[in-house]
Structures are given as structure tokens and as C-alpha cells.
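Next comes just one chain, in C-alpha cells: the form predicted on its own.
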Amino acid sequence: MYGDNRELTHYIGIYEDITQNKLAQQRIERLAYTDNLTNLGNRPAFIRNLDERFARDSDTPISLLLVDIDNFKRINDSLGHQTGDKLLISLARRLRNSLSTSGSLARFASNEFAVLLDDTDLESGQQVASQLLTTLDKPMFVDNQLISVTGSVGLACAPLHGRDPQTLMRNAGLALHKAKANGKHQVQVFTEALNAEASYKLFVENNLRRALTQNELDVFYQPKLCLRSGRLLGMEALLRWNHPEKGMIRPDQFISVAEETGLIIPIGKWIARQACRMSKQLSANGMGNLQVAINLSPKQFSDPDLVASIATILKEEQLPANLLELELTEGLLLEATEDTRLQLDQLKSFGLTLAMDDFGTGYSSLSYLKKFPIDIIKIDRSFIHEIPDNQDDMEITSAVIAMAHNLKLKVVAEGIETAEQLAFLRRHRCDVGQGYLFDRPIPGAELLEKLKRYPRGPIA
């Protein structure tokens, strides 16, 4: 205040007490920027605190590395969430431990984590990688019970990989999806060939869905014979896909894509009626009762209504159940549930043949013989393609099929190329074949036609 001389002669402070404020401003950013179960920084915390550091410093390398607990979705469901929830705050602690001051961890999603370290290249950033699969490897106690886990790391540094946020963390998320599909338990270093890899996804994504609307997909026959005679006894349904502009993809380019989106759901059951339909055609034009074969991917028996999807194609195709064959895989008995030996047990009630795709390339079992309802076994071609030059493969071969023959299941070997092969089998009698030495896979247009030449005969 200024007296009548214009002297200042004191002053007014007016003041509030805003601590209230400050305080609920506080909360307010500890619930948007910490997870409440770790009491570590979340999502977004993470991605602003890497904001920050590329507006700070876009030149010192840094390393990203995305953490993800394998298989922890099985915890939660076998011991509860409580425990799932105590096992998280536990490995958080010991991540944030394991790690020096430099470095930031973020709990980025229910069971994945976050680690920057500043200044670090990427030979660093391997080292603190296996580390902390390291501190994860080693087993722990929740509620009294040991628990051990695994876990697995995607890597991406910069500026190598990015010089963004938004390319860095794209990139080590592609490295840490590419970990878990190679088997998990491991780290994987993001390279050029995952975004290739990620775009050719896409592309067979967007494009399968389309294909299934538009006709572009078509099922091709590979014929089975009795071995013993050279009658002809059924096929083998294959799936092709004849792309507009890329003309014919494989399978092994597109079906697990298929399997990873879900749509190997509305396309199994579009190849099973496809399959049954053709059945049906043979047998209007003369060529008599043959079996035909369909694969199930594992996928598919996520699938509430898978048998009675099955059960409706075979009725509205009406196809006698015993001219259809499931071939399953072993990774799917491998995991099998309870839900999903009830639909095996319900398939086979309806009268289907059950195979075993693929045997001995995979975790094979005895056991699996005896729990699941199996008719079949089919020897994987590897097995087949150096025989008779391979002694192993030979005495592999021949075991399988007499074991199979005393467990009262027929045996069909995939891949048969060559007399040698064919003769090798017959002599061991094996059942059924199918190969090139045969056929290759017939389009359908042209099946009816070249199984004329092959001699028919019953089902063995």
C-alpha cells in the first residue's frame, strides 16, 4: 500500500491453505500412475517416464525389455487369484531387487513387466535380460506351497531398433511374442525379420477373413489305400487357399494365423462339411463308402460347439458318422482338459474315427493310447522319407507299428514316396499309406475321375 506521497508504506497478503489440494493431487496421480497391486509403476507411468527420457536424450542408447510370466494363467486357475496376486507381488519384488538404481520397472499388464535401463547397449541389455530370467527361475513360497516359474523377455534398444517410443516399444513387444512362440523361457532380441514377420500376419489376416466369404478357399483329396491289397479306402481333406493376387499359399503360411485370431474355427467347420459333402458325391457317382479325414487343431476344442457343429454336418449332409476321421494332434492330448476329454468321449460316441496326426514328432506317450478313445495312428512321413537308408527310422517304424497292432489300432504312414517304403511297410504290415507314390493331393474337381483308376473295395 503507497500513503498519500506515494511512498509504499506496507503490505496485504491474502492467503489459502490448499494442502487438501496438494494432497488429492497427489492421490490423484498415485491412482493414475502406480499399480495398486505391486505398488510398482504402471502403463502409463512407463510410457511418460520413456517419453521423457527420448525428449531429454534421442542419442544415448538405451534398452527396453518387456518381462512376461510363462504359463502364469495356469496358476491362477489352479491355486486361485488370491495366490496369483501374492506370487506377483513377490516376483515384482524381486525383479525390482535384481535390478541397479539405473534401471525402471513398470508392471505393464496383468502378468507382464517393464524394464528401462538408461544408458545401456544391447550386449548390457542381454546380460540384465538372462539375469532376470535368472531371479525368476528360482522357486518361491506363497501360502506354503513352492511355486516355480519361468519367464520370458523380449529386447529392443535404442537407437538401434527405434528412435521413438512408439517404434521401441512395438519392436520389443514383436521380440517378446516371438520368446513365448519359440517355446518361451528365453530371450529374444527384436530383429528386422519379426516386423516382416508381423506384417505378413497382418496381411494373412485381413486377407483370410476375406477368403472365407469370397471363395478363395478350396479343400484338396490325398487318397489312402490298404496296403496289404492297393484298394482304395478314403482321403484325406487338405486345405488350400488360392489368394487373388498371390496365388496358392501353403498351409504352414497361413494356418497358424489362422489358429492365433480363432479363425480356424469357422474354417474347420467349413472344411469338415466340404469334407462330407465330397464323401457323399463318391459315393452318389459309384466309387462306394469312403472314409474321408479331417485335422482338428487344438484351437478348435476351445470351441463350446464343436461336437455339436459336427454332430449338425454330419446330419445335414447325412453322412454315416464312421465315413468321417478326426485326425488330432499330441500337443492337443499333451494338454488335454476335462472339457476336453468329454468332447473327444462324445465325438467317438456318435461313431467317428479317432487318429493320432503326426505320431512320434511330438511328446508321445503310452498313456495317451489308453486314456483317449484313439483307432488310429498315423507314423509322420520323417519317419518314412529315409527308410530304407535310415536304420533308426526303420526300427522306429516297425516298433511303432507293432505296438499299435497289439493295442488293436490300425496304423497309416504318411509321406510314401518311393517302392522301397512301400515295400518295407507291407512287410511289416502296416495298414493304410498315403504319399506321392500314390497320389499328390487331388482338387476336388478332379477327384472323381482319378479314384476311378484305383481298385475299391470295404473299409478294412
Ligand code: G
Contents of the next structure:
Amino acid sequence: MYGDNRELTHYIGIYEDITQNKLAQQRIERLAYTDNLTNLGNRPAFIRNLDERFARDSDTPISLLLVDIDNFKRINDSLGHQTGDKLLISLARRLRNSLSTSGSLARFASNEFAVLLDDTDLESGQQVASQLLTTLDKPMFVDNQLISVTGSVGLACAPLHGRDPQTLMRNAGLALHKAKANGKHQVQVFTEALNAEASYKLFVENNLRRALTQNELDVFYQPKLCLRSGRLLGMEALLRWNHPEKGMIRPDQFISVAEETGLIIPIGKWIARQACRMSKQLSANGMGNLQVAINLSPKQFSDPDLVASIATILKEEQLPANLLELELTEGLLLEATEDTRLQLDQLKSFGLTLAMDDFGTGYSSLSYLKKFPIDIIKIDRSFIHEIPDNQDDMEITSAVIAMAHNLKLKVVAEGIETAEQLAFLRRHRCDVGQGYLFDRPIPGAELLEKLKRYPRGPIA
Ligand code: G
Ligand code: G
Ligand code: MN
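Alongside the form predicted on its own that was just displayed, please also present the structure of the form predicted in complex with the named molecule.
Now the full complex is given, and it begins with the chain already shown.
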């Protein structure tokens, strides 16, 4: 304030106590950056940390670990969310204790944790990652119950696998995804191949939906013959994708994406209809009754509509049910729920034939051949391939045929390429054969002509 002569006389000061403001700010900050279950930092806190770390120093190596607790949903479902929460708190404490002070730990999502290790190269990062897995392996007491969990870890290091926070995070995520896809309970390190895999998957995802509506999908058919008489029994329908730029894409290149995206369900219905129509059309052209087989992915059994839709297709295409065969994977039976069994029983009661595909490559359990209404097993082509050079494969093949016959099952051998293989299979009384020796998978348009050269007769 100034006096009459413009001289400075005094100051006025104003003060306000902003303690409460500051405390509130801190509280907001804490809430925004803390996971309130475990009191660890949350995802935004971790990202902020990572950003700061890269801004400060982009040369010293760091390791980023994404840790996922395997099958956590099952724990929640069986023990309840409260126990699940307590378990997560214990796990967080365990992870915290097993890390040296230099590591920062955060909880990202329900069962996903992240660890940032400063000044840690790939080799040391891998060591810490395996230690974490071992730490998680030890059973723990929660709510008076001993609970065992396992974890999966994806690891990416800077600057080796990424020179900025986004790249590093994405690559650690791809590595984690790989660890889970490979069967969980393991550490996977990021590699460039994972990137290629991810972009291929994205390509398939983006194009497959269109494929279905734009008629890019096609069905090829491979004949199946009675090995005793040589007559034609039917054919297996095999999916093909004729991409406008990439050309013909084989199903093993896109079925897994179709399964992940759920597109396998409409695609499966589509091919079932095509196959039934084809059998009907062949019969209308004087080919008699030919049984057509389609491959079903386990994922299709999660569709509550599966049985009804197959019934509808058979009815609309007017195909007798005994002319449709379903090729199932072992995985389906291994993980079968009560629902799966019910679906299989219903399909079987319509009169469909059920075949176990790729037999011998997985668990090859005999018990589920008895437990489920299976009629046929298909010996995987990897066993046929080395006949007559591989003694083991020949013994396995003949044993499988004998065993199947004892269980009153018919046997199909696929992948028959040579006359020796055919002779061996006939000698061991294999019932049905399929393979390049007879025919490769044939485009639908050429099928009728090609099939005309086989001897035919009524199906016994
Ligand atoms: O015909 P090809 O050898 O490319 O087939 C490769 C694999 O793709 C085979 O194991 C076969 O079982 C699978 N496959 C072919 N068509 C279908 C289909 O329509 N549905 C499913 N789920 N799998 C198929
Ligand atoms: O797994 P699945 O039974 O569905 O596999 C059938 C596949 O096997 C078809 O996609 C077909 O292309 C392939 N195939 C059929 N016959 C032969 C054969 O003689 N040799 C080889 N290598 N593959 C075959
Ligand atoms: Mn098959």
C-alpha cells in the first residue's frame, strides 16, 4: 500500500491453509495410481514409471515381465471371489518379497501382474522370471485351504526388444500370450516371430469374416474307399479359403483364428450344409448313397445350437442322417463336459456316425473310446507316412487296428500314398482308406467326374 506521497507504507498479505487441499490431492493421486486390493501400483502407475524410466535413460537395459496367474477363473469359480481376492493379496505379497528392492511391481488386471527390473539384461531378466515362477508354485494357505497356483510369464527387454514404452509393453504381452498358448506355467521371451504371428493373425481376423460373406470359402472333397472291395464309400469335406490376393489358404493356417474369434461356428454350419448338399447332389447324379464327413472343432460344441442346427441342415437338405459323419478331435473328448456328452449322444441318436480324427497323435486314451458313442477311429497320417520303413509305426498301426476291432470300431487310415502302405493296411484288415494314392482333395465342381471312376455299391 502506498501513502499520500506514493511512498510504500505497508503490505497486505493473504494466507489460506491448503493442507486439506494437498492431502486430498495426495489421496486422489493415491487412489488413481493404486490397486486397492493389493495396495500395489496399478497399470497407470506402472506406465508412468515406465515412461519416466525411458525419458531418463534409454540405454541401460531393463526387463519387463508380465506375470499371469494360470486358470484363475477356475479358482474364483470354485472357491468364490472372496477367497480369490485373498489369494491375490497373498500372491502380491509373495511376488513383492521375492523381488529385490530395485524391481517395481504392479497389478494390471484381475490376475495379471507386471514387474519392471531396472538395469537388468535379458539373461538376468530370465533368471528373475524363473524365480518368480518357482515362488508362485509353492502352495499357500488361504481361508484354511491349501491352494496351489501356477503362473505364466512373458518377458521383453529394452532396448533389445523395444526402445519405447509402448513397444516394450506390447512385446511383453505377445510373449505372455505365447506362454499361455504353449500350455502355461512357463516363461516366454519375446521374439520377432511372435510379431509376425500376431500380424498374420490380425490379417486373418480382418479377412475371414468377409471370406464367409464374399464366397471366398470353398470345400474340397477327398474320397474314402473300402479297402477290402476297393469301392467308394464317401468323402471327407475339407475347407479351403480362396483369398483374392493371397490365393489358396489351407485350414491349418486359419482354423485356430476362426476358433478364437468364434467364426468357426458360422463357418462350421456353412461347410456342414455344403457337404450335405454335395452328397445329395451326387446321389441325384446316380452315384448312390455316399457318406460325407465333416471336421468339427471342439469350439463348435460350445454352441448350444450345434445339435439343432445340424438337425435343421439334414432336414432342409433332405439327407438321411446316416450319410453324415462327424470327425471329432481328441481334445473334445478329453475336455468334455456333461453338455458335450449330451450333444454327442443326441447326434448319435439321430443316426450320425462319429469318428475320432488324428488318432495316435494325442493322448490316444482307450477309455474315452468306450465312454463316448464313437463308431470309427482315423489313424493319423503321420503313422502311415513311414510304412514300410518305420517298424514302430507299423506295429502301432496294426495294434491300433486290432484294438479298434476288438472294441467293435471301424478303422480309417488317412494319408495313404503308396501301394506298399495300401498292401500293409489291407493285410491288417484296416476297413477304410483315404489318401493321395487314390485322390487328392478334389474341388466340388470336379467331384462328380472324378468319382465316377471308382467302383460303387450300397453301403453295408
Ligand atoms: O485339407 P488339409 O490337409 O489342409 O486340412 C488340414 C487340417 O484342417 C485337417 O486336420 C482338417 O481336419 C482341418 N480341417 C479341414 N476342414 C475343416 C473344417 O471344415 N473344420 C475344421 N474344424 N477343421 C477342418
Ligand atoms: O486331420 P484330418 O484327417 O482332417 O486331415 C485330412 C487332411 O490330410 C486333408 O486336409 C488332406 O489334405 C490331407 N491328406 C489327405 N491324404 C493325404 C496324403 O496321402 N498325404 C498327405 N501328406 N496328406 C494327405
Ligand atoms: Mn479329418
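For clarity, every value in this text was computed on a predicted model and none was experimentally measured. Positions refer to the first chain, counted from 1.
(request) Going by the rigid parts that rotate relative to each other between the two forms, point to the one of 399, 230, 207, 35 at the hinge. (result) The listed residue located at a hinge is 207.
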